[in-house]
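Okay, so here's just one chain, in structure tokens, the form predicted on its own.
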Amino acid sequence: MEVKVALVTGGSSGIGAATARLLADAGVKVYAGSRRGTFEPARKDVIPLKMDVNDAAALEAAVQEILSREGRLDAVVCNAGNGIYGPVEGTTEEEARYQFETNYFGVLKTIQACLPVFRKQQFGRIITITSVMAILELPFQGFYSSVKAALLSLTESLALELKGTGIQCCSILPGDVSTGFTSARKLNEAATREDSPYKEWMQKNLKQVEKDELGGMSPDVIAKAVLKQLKKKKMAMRVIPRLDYKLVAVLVRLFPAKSRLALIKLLY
């Protein structure tokens, strides 16, 4: 079997949309799952999809409305997220919850309203977009390193579980892309507080971050590792688009914890 169905979460701007585009001018039928319900440029071969990736009965909807209208769903790209900044202390359970609750449960529910369609077919893949931070931690993005690493560790495990099902699992791990993600990341409330200790550094910290971001790759780079992975007969598990990354990823596994920290820090 091939991909010919796709859901994207996420898929009405930055990588959601970009991924939708391409998969389509792929000739693969895509369905872009979003909170807005909206896609532009409109085009017949993107069908938007009012769904809240934190909405099970949202999710079941729209998948059996995937089917009624395909008879079958052959993938589905996990892209739907946000971010919070701020430090540790100071950051509430419920600011901390908002973090996990779209980016790693979301992404779990996603999963498994598809699961039982993909498993009736023998055929179905799935693809999660984590990010290098699940491998790189940085200051004041603690939550959002901790929730990509453990979605991350989920897509592995669940690629473990599901060999010999005919249903494959892939992480993309992308660095700095340049989205909306920036300027709708969410300071917690520890970070706009004016007697934090960490004031000073959040400021400079944060600036260097967004520079980082807006000077990013473009969506498209993360869109076409997509698209690589869903042709391929046999995914590969882990997927980091671009060779500075790559490398990013080889040296966090060769230097110590306390050497790779400390020069994170000079860095941030």
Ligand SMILES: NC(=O)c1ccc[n+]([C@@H]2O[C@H](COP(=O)([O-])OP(=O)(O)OC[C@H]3O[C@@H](n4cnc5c(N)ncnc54)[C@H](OP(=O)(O)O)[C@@H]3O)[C@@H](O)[C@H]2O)c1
The other form holds:
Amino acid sequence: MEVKVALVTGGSSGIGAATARLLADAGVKVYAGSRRGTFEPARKDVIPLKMDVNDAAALEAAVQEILSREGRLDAVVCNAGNGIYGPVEGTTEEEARYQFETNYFGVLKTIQACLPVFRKQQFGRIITITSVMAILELPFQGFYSSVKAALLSLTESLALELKGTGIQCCSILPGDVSTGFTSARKLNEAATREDSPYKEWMQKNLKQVEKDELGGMSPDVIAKAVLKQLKKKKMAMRVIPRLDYKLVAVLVRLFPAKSRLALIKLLY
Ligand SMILES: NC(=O)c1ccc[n+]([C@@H]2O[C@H](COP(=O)([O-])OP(=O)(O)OC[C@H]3O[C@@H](n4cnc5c(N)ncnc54)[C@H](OP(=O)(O)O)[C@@H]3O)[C@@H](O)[C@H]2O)c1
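Alright, leaving the form predicted on its own aside, put up the form predicted in complex with the named molecule.
So here's everything in the complex, that chain up top.
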């Protein structure tokens, strides 16, 4: 594998930690960035970095530290992220911006910190962790769907712009994964209002969403998808792990929007 050194953001938990572990098992030196700055269980080939993806200076310092220690950076897995929950109606602009801060601008800052290195090397791999929700909207997660759709578009536009430079982009769209994501989810103020017209629907819906996530696949499945792409000469553009989610993606494309939304409403 050409990738010898990688930065994984959100490496302290869930998909990021599983990815860091699997890449290291495959012989990659991994830098696992997160605000906690921890990686457990500790191992020599995974170096935890304390950094916030919303802090451009911290990202720059992280990239410089990797370069000074390794002399190269071959891949970045933009994985750090979070979710908010609540109806579009009543969600404040501040809450909506919070969703875009880490999941969109944090990824943008991460990519922009790595790109000069990749350009100089004429080699680099950029993987963004988006979600099947980038192509499949669910009620009360409109901002999460929006931000993942925006990130998917950004990844694909970037891939176009970088064609022929030796730098490749790929987005991985996981379905439900059992991680710390569920407990870290923030409820918007409008989601907790006693007089909300959506109150009963949201209570039922959130229970189902949490059950689906906690009963979802292991983060190792996503880690394997990341490793598989990094091993390839040419990475795929979009990867949807697991056959059932691949089928969902096909159905999403086949159904006209109106019937798709009617079906989602029935299910959720
Ligand atoms: N779980 C799912 O069902 C699922 C499905 C589709 C896509 N995803 C996506 O997968 C990615 C990873 O989520 P996960 O499921 O593994 O959740 P998780 O267990 O909560 O992990 C999230 C990671 O992101 C880090 N993080 C959050 N904000 C950060 C920031 N500002 N700067 C640096 N690191 C930050 C967290 O570490 P610190 O708190 O230490 O900073 C943690 O390591 C996210 O982008 C999520 O949207 C998850």
